[in-house]
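First comes one chain, alone, set out as structure tokens in the form predicted alone.
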Amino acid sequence: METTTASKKDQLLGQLRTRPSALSETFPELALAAREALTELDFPTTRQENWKYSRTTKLSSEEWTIQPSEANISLNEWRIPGLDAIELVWVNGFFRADLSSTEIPAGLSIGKPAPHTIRHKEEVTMDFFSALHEVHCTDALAIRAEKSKKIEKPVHVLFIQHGALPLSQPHLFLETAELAELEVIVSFVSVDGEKALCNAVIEGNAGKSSKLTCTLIEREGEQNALICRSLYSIERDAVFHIHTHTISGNWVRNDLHIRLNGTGINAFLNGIYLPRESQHIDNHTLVDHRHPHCESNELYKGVLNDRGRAVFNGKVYVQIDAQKTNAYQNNANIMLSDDASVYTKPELEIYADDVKCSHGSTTGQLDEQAIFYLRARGLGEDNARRLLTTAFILEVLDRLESEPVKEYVVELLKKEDLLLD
């Protein structure tokens, strides 16, 4: 098992040796450090605890290459009706400006990364993808709003894989300053390929009492792999929100790592998983609490068909002097077939005394029972289904601040044929 895991990790970083890191001029001691960690770090299998139930050996069993594209895209498909956004476009893992805005909001800075930008350090060496995308990053953009800047226009992030097996490996920093606020949507799409991998990280913190928001879109290909690692400082009376929406892919994994490094804050996680024929998502979450009087709030729901799998494992760590910590946290998933399965294990970890804290989990079949009584009033047996499984996805869009976002997302799982029309 060792030769065959060693095989598969040089298999992979054989094909980047030659390729340097967008990131290693900026923070050199910090790829150095990843550079060591690969050769310690193992290729990650299922014996590993935190890849139990996700194989990894279709990432590591392609020839991907790095391909920056020229290609001129049309993104009218992948806008969202009714949103006035600053767009900023990358493909296979490398910003185009040609693609992008031009005209960017006063308040409101974008572009390559300063070295006092702040980092996860201690993330960065802990995982193999993580210190593989530290060595080989392909592309890195800055986006900050600046001190009591409210930036009125989302900016709309987007991720395209264009071309035959593509290995992009985008890292995105997202900073809100002092009483500041930003939205931002990433969406991950693929045109014209049939296989490809995106290996990206977010980087994210939020400033003293400033509000940040992140929309993830994940629309990937049917062929493609995705692993989208979201690291996050949230600090003083800040408010921040993550909503996670995976709709498409063949393989996801989405790590999610959330610090609390101040009193007062409030956080939001919601997500919405759909896997179906044979494709696999797995969802990690990490909420870690470290000051008191701080609330964090979970939920992240799944609605599972034909062969689908699904893995959801969250995680809230409450540190001894987190005192008055309120965090609640709940999975559920719906499973539309006998063929489909899912992995769920939510944890707490506490270490204070004098919280409130909860977690859940629940896993079923639809009402066979709601749906005689839908049918009994005239709807159909397919759109009974389908109406059911709408009220239940729609708990966690409701909690989508923006109406575009929410419209948008609802007509991409109609076209899916996930919802109700």
Second form
Amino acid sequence: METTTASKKDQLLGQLRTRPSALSETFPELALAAREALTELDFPTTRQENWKYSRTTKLSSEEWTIQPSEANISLNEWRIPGLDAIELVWVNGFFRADLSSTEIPAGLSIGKPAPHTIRHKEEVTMDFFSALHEVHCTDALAIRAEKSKKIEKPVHVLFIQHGALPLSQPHLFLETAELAELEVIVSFVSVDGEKALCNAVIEGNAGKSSKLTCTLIEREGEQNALICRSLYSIERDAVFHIHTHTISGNWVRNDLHIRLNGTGINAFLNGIYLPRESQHIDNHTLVDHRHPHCESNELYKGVLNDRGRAVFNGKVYVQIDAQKTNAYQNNANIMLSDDASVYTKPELEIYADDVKCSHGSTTGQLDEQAIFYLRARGLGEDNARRLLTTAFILEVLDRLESEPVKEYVVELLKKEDLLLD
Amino acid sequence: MLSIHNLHAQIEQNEILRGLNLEVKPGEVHAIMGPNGSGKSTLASVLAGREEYAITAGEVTFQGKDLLEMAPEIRAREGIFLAFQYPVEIPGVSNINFLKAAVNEVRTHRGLPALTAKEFLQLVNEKSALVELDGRLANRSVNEGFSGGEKKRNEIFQMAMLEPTLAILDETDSGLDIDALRIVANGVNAMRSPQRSFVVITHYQRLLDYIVPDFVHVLYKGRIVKSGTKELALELEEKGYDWIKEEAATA
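Instead of the form predicted alone shown above, give the structure for the form predicted together with its partner chain, please.
Time for the whole complex; same chain goes first.
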């Protein structure tokens, strides 16, 4: 049937048509592929397996626009106390050199991505949002630690959403060359914003025997939506840590794909999500073991309150050559309200025959026997519940190597009244 | 101190306590014995404030106040301590942090200032020595990975830290070997004072060799059917409970 009104997708694409992409000149083939894919792709529906429990109607019903901003924004509230970091500040998806650190230590380079940068081609056309990002990427920056350099200062990337209805599509490339070490913290925040959609992509490549750590701190505004794609390729003997903390935001989707491209790799994936009120938080993770003697260890925990909803989908592939793999996955959820819901699904596909793999998934209430025990010793009921929730969450936060970052996340959770003082 | 009058309690429509009376004065140690299923643990649970039990009749006053009106944490702060028959394991919550929170809640309630970190640690050292509890256990998660004996010693350690006016020991002796039993009993005896009372619930007379009671009561079918002194416990040990049951049937 013919309709006279354009679809939501056509409206959005029509409105963005004249916007160039920060990626298309450097990666023309991918831009072409994404553009082609966009003719077919549309806002995902719950009929698609990857989106079964995450409706995108909230995203498709708004009139987003790309909005470069000159706003002068105070960063004090968003800095991590006690952390001396190189700050890279973005507003509405555009890098703002005027708000960012100017002193860059030796061994670290920050600039436009080079054409030979490793890209995750399959994911470019994975769905509507990834193609949309490629075709209308607002800005891109590559952060690279040079060979054998340990970068002592962490890099703190601040993605700020500002004003009404901005569509931010920032793109980060993280790279550690052979034997290098780099820690990157990425904060997603909202300043004087009403509604925003941030559709970010972080691509990373950890070179041989390097160490790369990425910590996501998602503090989006109450009405904001965030899609964060993290796509990593890890080389031989590298150590990779990624921590995902979803603290606020109305609708959040994290996709994390990790490819283990060599032997002897250690990859650690940790995450917490705390949906409350009517928040929706979706984590899709994929660890792809392609070579022998690698270990992946994944721990995601959720505390759900009010009408909060969460999705956890954890895929682990162990390819036929990936003998002697150790792959562990654990997802645990605590429901504090009868109206909250969680959809959790581990998916292990193992094609090698000499491996150690395990997964666990638990969902339940706080232990009433433990609450009574604590109350019988004089703790008030609220404190008893919070003490148990705190212990539950700290098991994940204790895996953060950076003490200031850990304290910062703990403070944020206390402020939200989710942790005990 | 504790006055229980005509107490009736039920769980899921089963009446367990059926008109229980008990009077405990300051400084007294009362032992409550009885066959399995007589209501011993129900009594402990009801006194501590477990919400699964419905009180259908009777009253309980503690130092002149209506105990049944109080939330479990208020009872604890007012000075009641229950040593659990099955102490709960709480992963991730450190024994020490939890105790510090508990001690300070209790102190605040009593109008005392919170302990400083130094004072608190001193108290921990002193009281853990009382039950020969390894200092390392104090830093572990509450009861997690503790042996049965360690769990019971941890209960008595907590009791010593909280300094209650009335302590209820619910089958604290079950699952203990003689050495552990002696340690637990020594901890309890060290805390006996003219102001502090104990209700010791036990299935076996053995514990009462170490914690010598002033009174022994036999609980049967939810009621105290016989009271006496420590000799009654010895008689029960020798003759079992059948004669009590017969007496109760003919009464």
